[in-house]
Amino acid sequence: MSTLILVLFLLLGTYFVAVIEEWSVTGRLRPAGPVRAALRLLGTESVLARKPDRLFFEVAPVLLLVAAILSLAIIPLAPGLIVTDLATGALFFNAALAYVLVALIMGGWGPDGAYAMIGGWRFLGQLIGYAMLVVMPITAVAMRSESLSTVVIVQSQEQLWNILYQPLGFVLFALAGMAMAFVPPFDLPTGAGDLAGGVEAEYTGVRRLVFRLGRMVLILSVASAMTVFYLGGWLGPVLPGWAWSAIKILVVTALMLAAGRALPRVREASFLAWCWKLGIPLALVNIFLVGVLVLVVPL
C-alpha cells in the first residue's frame, strides 16, 4: 500500500507541478495542458544533431530524471511512508542532485551546439554559487534535530517549524533550491530569450519529453525538501500526514514558480558574486544563531 502511495505521489506530483508551471507562465489554469504537451512531443520526430557525442546526448535527459527521482527517495510523506530512511538522508539529497550538473553538462556538450554548450556552462556557474547555500542551511537544520535523518528532522519540528526557528536559513535554502531546479529567475541554462532553449535546444520528441519530465520531478524534489526541512513535513491537525505533505509541497511549488516570475533575472556571474560575498556570510550567521538557540532555548 505504501509503495502505491509513493508511486502515485511521484506521478500526480509531477503532473501538478507541470500544471502549476504552465499557470505561472500563462496565467491560465489548464489541467489538460501537460497531457496535450506530452502527446505533442510524442508525436514529434526525434531529430539527431549533425555531429553529436551520442552517448552524452542520449544519457543526459535520463540522468536528469534519475537524479531527481533518487533525491525523492529520502523524503518522508508520513510516518513510515518513505522509500528509505537513511541516517544521512539530508546529505543524500544534496549528493543525488549533484548529478543534475553532470546531466546538464552532458546535455550541453552532447549535441555539439553553441547554445546548448553555453547553457550547460551557465549551470556550472550557478552550481558554484548555490552549492554552499544548500549544505550550510542543512547543517543548521541538522544542528537542531541532532540528526541528518529526514524523519527525525520532521519530528524535531513538532513544537515549532524551522521556518520560524531559522527564517534566514529558509530564505537562503529557498533561493539555492530555485537555482538548483533552474526555475525563473535562475533559468539561464534554458534561457528562452537568449539561448532558444539552451541545454534542451537540440532535443526533440521523446528526448525532450524525458528532459522536461526530469525537470518537473526536480522541482517537485526541491519543494518536498523545503517542506521537510522547514515546514514540518507531515505535521498538521485533522488531516492524515500524507495529505499535509501533499498540500505543503503544492503550495511551496506554486509560490516558488510564481515568485520566480516576479524577480529580475540575474547573470550567473552576478549570482555567483552575491552568493559568495553575501549568501555564505549570512549562512554562517544562521549557523551561529541556531547554535545559540539550541544551547539557550532548545525547542
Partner chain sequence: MSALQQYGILFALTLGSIGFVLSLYALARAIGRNRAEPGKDVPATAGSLSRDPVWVRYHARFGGYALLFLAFDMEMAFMYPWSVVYRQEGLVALLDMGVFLAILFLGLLYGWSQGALRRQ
The other form holds:
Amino acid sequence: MSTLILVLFLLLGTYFVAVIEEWSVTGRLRPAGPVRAALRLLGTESVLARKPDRLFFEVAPVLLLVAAILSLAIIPLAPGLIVTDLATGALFFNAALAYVLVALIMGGWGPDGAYAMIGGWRFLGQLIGYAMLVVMPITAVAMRSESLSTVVIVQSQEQLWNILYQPLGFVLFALAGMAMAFVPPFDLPTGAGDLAGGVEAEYTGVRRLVFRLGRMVLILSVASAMTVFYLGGWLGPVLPGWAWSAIKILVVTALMLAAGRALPRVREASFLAWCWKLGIPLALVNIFLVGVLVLVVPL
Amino acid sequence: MSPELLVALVIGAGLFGTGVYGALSQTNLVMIMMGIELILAAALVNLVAFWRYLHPDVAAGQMFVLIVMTVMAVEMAVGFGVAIARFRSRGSVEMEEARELKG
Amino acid sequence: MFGARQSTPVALFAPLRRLVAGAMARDLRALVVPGADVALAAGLDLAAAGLALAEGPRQANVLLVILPLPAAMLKAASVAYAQMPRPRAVLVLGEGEITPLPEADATGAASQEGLEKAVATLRRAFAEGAFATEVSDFDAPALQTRIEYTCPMHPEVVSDEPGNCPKCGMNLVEAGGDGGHEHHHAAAQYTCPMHPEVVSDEPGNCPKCGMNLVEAEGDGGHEHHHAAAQYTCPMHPEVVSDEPGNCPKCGMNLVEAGGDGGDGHHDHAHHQHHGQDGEDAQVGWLERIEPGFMSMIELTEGTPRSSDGLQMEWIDVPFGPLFPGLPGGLTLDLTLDGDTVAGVQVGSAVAEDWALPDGGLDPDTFVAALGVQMRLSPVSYRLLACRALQAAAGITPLPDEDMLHDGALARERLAERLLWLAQMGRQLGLPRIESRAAGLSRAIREAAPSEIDALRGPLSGLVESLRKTPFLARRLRGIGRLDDQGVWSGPGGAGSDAATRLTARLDGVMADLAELKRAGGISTPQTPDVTGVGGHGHATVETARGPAHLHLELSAGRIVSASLDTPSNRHLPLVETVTCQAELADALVAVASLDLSPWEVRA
Amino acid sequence: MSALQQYGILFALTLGSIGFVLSLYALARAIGRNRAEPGKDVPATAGSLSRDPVWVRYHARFGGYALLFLAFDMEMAFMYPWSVVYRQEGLVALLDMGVFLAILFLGLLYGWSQGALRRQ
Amino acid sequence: MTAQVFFLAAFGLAAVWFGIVVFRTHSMVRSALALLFSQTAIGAMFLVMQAEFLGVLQIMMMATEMSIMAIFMVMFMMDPGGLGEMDMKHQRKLSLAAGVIAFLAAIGVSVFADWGPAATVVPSADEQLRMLGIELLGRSMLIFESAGLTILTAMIAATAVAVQMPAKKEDAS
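Alongside the form predicted on its own that was just displayed, please also present the structure of the form predicted together with the partner chain.
Then the entire complex follows, led off by the chain already shown.
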C-alpha cells in the first residue's frame, strides 16, 4: 500500500512540478501542457549528433533521472511512508544529487556541440560554488536532530521547525538547492537566452523527454528536501501527514520557480565569488550559532 | 578466512595492480595521478574489508579510512596545483619533458 | 506534409500515432526566421495564436518564416529547417522568394488574423499528416559542405581524405568547412581506400576487401589522386612513386595514395584488427621517432597565452542569425578560449546594398523600399526620406504637419525601446518583463493617440518595476563598457555600460511619452511630390538607436544619389571593444545592450 | 528492515527506473523511424552549419576555486560523524570542531588573499 | 551469505573493469569518468560490507572530485576527445610486469596470511556513525586535528604553486 502511495506521489509530484515550471516560463497555468509536451516529444524524432560520444549521449538523461529518483528515496511523506529510511539519509540525498553534475558533464561532452560543452563545464563551475553550501546547512540540521536519518530529522522539529530554529541555514540551503537543480536564476547550464538551451540543446524526441522528466523530478526532490530539513516534513496541526507534505512541497516549488521569473540569470564569476566569499563564512557562522543554541536550549 | 574477505582482498589486489600498471605506463602527469588514485582506492577497499570482517567494533578502522580519503583529496589538490604551474611554465605536463626540470 | 515523420509499418500503434499527432497539433513550438523581434515589430502575438517560442531548431516543430527575406537569411533558414527533428512544418507569412525551403504547409498575410488562420491550417496539417509511410528527404545547397580532414592538434594540416597527420602521425578527423565559404561538389561519393576504383553513393563495405568505404572527393576535385595508382610515404607525402617500395628518406614501405596505411579516422574498433598490417607499419614508424615525439611543447608553443598564463586551444563558435538572445539576422562568430571571447566577427545576414540603379529612382519607390528594408523601424526611415526630399526640393513643411510626424516618430521610438526591453528580458532570463514589454510594444505601435493615454499607466508601471528589479543593475554593471571617446551615439553616451544604457533607455521611454503628449496627434508621413525639381538635401532623424542621417541628390524629380548613415552601421565596430576578453554570457549581454538592428547594416 | 535490504531496494529502484526509460525508448521506436538527412546530424548552432569538432582543451577559469574546493571538500567528511554526536558530547565537541573549522577557514583566507578566489 | 559474496564480487569486478578502462580508452573525459564509476563501484562495495557512512561518503566525494579531475584532464592533455586515437604510453612492458607482480604479491599476502576468525556481528549503521563520532572526539582527536592541518597545508601549497597574483586591481567580484 505505501509503495502505491509513493509511486503516486512521484507521478503527481512530477506532473505538478511540470505545470508550475511551464507557468514560470510562459506565465500561463495550462493543466494539459505537460501531457501534450510529453506526447509531442514521444512522437518526435530523436536525432543523434554526427560524431557523438555515443555512450555519454545515451547515458546522460538516464543518469539524471536515476539520480533524481534515488534522491527521492529518502524523503518521508508521513511517519511510515518512506522508500528506504537509511541511517545516513541526509548524506545519501547529497550523494545521489552529486550525479546530476556527472550527467550534465556527459550530456555536455557527448554531442560534440559548442553550446552543450560550454553549458556542461559551466555547471561544474556552478557546483564548485554551491556544493559546500548544501553540505554545511545539512550538518547544522543533523546537529539538532542528533542523527542523519530523515525521519529522525523531521521528528526533531516537533516543537519548532528548523526554518525558525536556524533561518540562516534555511536561506543558504534554499539558494544552494536552487543552484543544484539549475532552476532559473541559476540556470547556467541550460541558459535559454545565452546558450540556446545549453546541455538540453542537442536532445530531441524521447531522449529529451527523459532529460526533461529528470529535471522535473530533480526540482521535486530539491523542494521535498527543503520541506523535510527545514519545514517539518509531515508535521502539521489538522491535516494528515502526507497532505501537509504535499502542500509544503508544492508551495516551496512554486516559490522557487517564481523567484526565477523575477530575478535575472546570475553571472558565473559573481556566483562563485559570492558563494566562497560570503556563503561559506555564513555557513560556518550558522554551524557555530546552531552549536551554541543546541547546547543552551533543550528544545 | 571468510569468502567475502577473500573476494574483497582479491578485488583490492586487482585495483592495486591496475593502479601500478597505470601509474608506470602513462606519460602524462594527470594520468599518473589517476593511477595513484586507483592505488589509494585499493587501500580503501582493503581497509574497509579488514574493518568489516576482522574488527567491526573498533571505530579506528573507519577513522583510518577517513584519513586515506583525505590523502586522496589532498594529493589531487597539490598534484593539480603542480600541473597548473608546470603547464604555465613549460606548455605541457608530459613526463618526457620533465627530465629537464633543472634549477 | 513534407516534413512528416516516417511511421513504422506496425498498425498496432496507429491510434497512439493519432494521439501523438493530435498532441503535436496543439503544442506548436515555432522558430521565427529572421527573429522574434521582427515578428514583434510586425505586430504578431505568437502566444495568442498558440505558438510557443523555441530556443533553437532542435526544440522547434514549426519554422515561422516572415517574408521578404534576403538570400543569406534563407540559407540560414534552410540550415535550421534541416536541423529540426521530424515531424516539422513551414509556416510562411507575407509574400516573397522561399526557394531553399520546401513548399510551405501553411501561408498567410503578415498580420495577426493571417497568422491565426495559418496556425489553424497548420494544426489540421499536423493532426492528419504528422506521420506518413513514405517520406522524402530535404536537401539544400547550404548543407552540401565538402568534408575536409584536419589533425586535431595541427589544424593547419588539411587534406581531402582521412589519413595520418604528417607532423605527429595522429589520425585526421573530419572538420567540414562551415556553411560560410561555398564548397559545392557533386553528392558525397564513397570509395574504398585500398581500391579507389570501387565507387558507390552510400557508405558501406567495399566488395573486394570488406573495408569501410570512406567519403571521397567527387569527380571535380583533385585530378592527380585518381589518375594512376600512386604510392606515397605516410611520413613524407612529397615522396611519390608509381610502384610500391621503400621511401628513400625513412625506409618506410610506401602505401596507396588513395588511403594511407592507417586508413585514417574511420578506425572503428572492429576495423582496427583488419588494418593490422597498416597498423604495424604505422606503429613501427611511431617508435622510431624519439619517444617524446608526441610532446605537447611544440603544440602549445605558438598559441597565445590567456590571461592566467596558460596556452589553451580556441574554438570558433557561430552565434548565428537565429540565436534566441541576439537580434534576428545578426551573425556573431566568436573565437572562444574556454568561455572567454578571444576574437569576434560580427556581420548581418539581412544586410542589403543600397546602391541606387544608375537611372535614378522615383521618390515613391525609394521611400517604400526604405520602409520595407528597415523592418524594425519603418516609420522613422520613411520620415527621414520625406524630410530629405523636402530639404532637396526646398519645400518648407507646415509646422503642425511636422508636429504630427514627430508624434509618429516618438510612438515608434517608444515601441522600439519596448522591443529592446523584451529582447533583453529574454536574454537575461526575466520572462515576466519580456512578456509585459512585448505586449506593450505591440499595443503602442498601432495605438491611436487616445489609446496611448490609456497605456501610460502600464508603461510607467513597467519602467518602475524594471528600475526596482533586484540585482538587475548589479547584473549589468561593468558589462559592455565603451571607451570614452568612442563613436557611440546611442542612449547612455560614450563610456557607458549596459546598466547606464538601460537607465538611459528607460528615461527615453518617459521622454517619448512626454513628446507624444506635446505632439498631440499622430499621422504617418507621406512622400512630398517633387516632380521636376533638382537639388541637394540633407536630413537627420533621432531614432531609438541614435541619429540617422540621409543625404539626397535630386535631378528632375528622380533621386540620383543617396547616402544613408544609420546608427547600427556606425555601432557595429563597437562590438569588438565590448566583447574582447569578456565571459561569454557577459559578451552576449553586451552585444544585446548595444541594440544593433541588422537591417540597418550596409552589406 | 535490515540495512542490506534497504540497499537492495535502492538497487531495485535504479533498475526499475532504467527499465522505465528503456520501455519509453521502445515505445518511441515503435511509433516512428528516424531519417538521416544531410545537415541534420550537425549540432545546432543557431542557423549556421559548423562541423568542426569542439573537443578541445577547454580553458576553465575556476582553477583557483577548484583547487581550494578539492581540499575544503574533505572537511565535510569529518563534520558528519561529529554532528551526530555533538549534542551528547557538549562543549568539548564545539571547541574541537571550532579549531578544525578555524584551521580550514585560515586556508580559505590565505587563498582569498592570494587571489585564488577570482576568475583566473 | 552468498548474496553478499555475489554482490561484492559483482561490484568489485565492475570497479576493476572501470579501472582498466581508465587506461585503455583514448578519450580523456571517458577515462576520468571511468575512474569516477570505478570509485562509485567501490562505494557500492562498502555498502555491501555494511559500512554505510563510508560507502555513501565515497560515492558522494568521488563524484565531485573526479569531475574536477575530468576538467583538469581536458585542460592539460592533448586531444581530449580521443579523436586522433593517440597512444600515450611508454615503457609498456616494464609497467605491465610491475602491475602483475604487484597483483600477485597482494594476492599472495591476502591468501596465505592467517587473518583470524571472521567477525559476524556488525554494529548498525547508526551506531557506526556514533562510534566514529566519539572516536573522532576521543581517542583520534589528534589524528583529526592533524588531518585538518594536512588539508590546510594542501590548500596553501596548491594556491602558492598554482595561482598568480593578479597584475591589475582585482576586478569587481
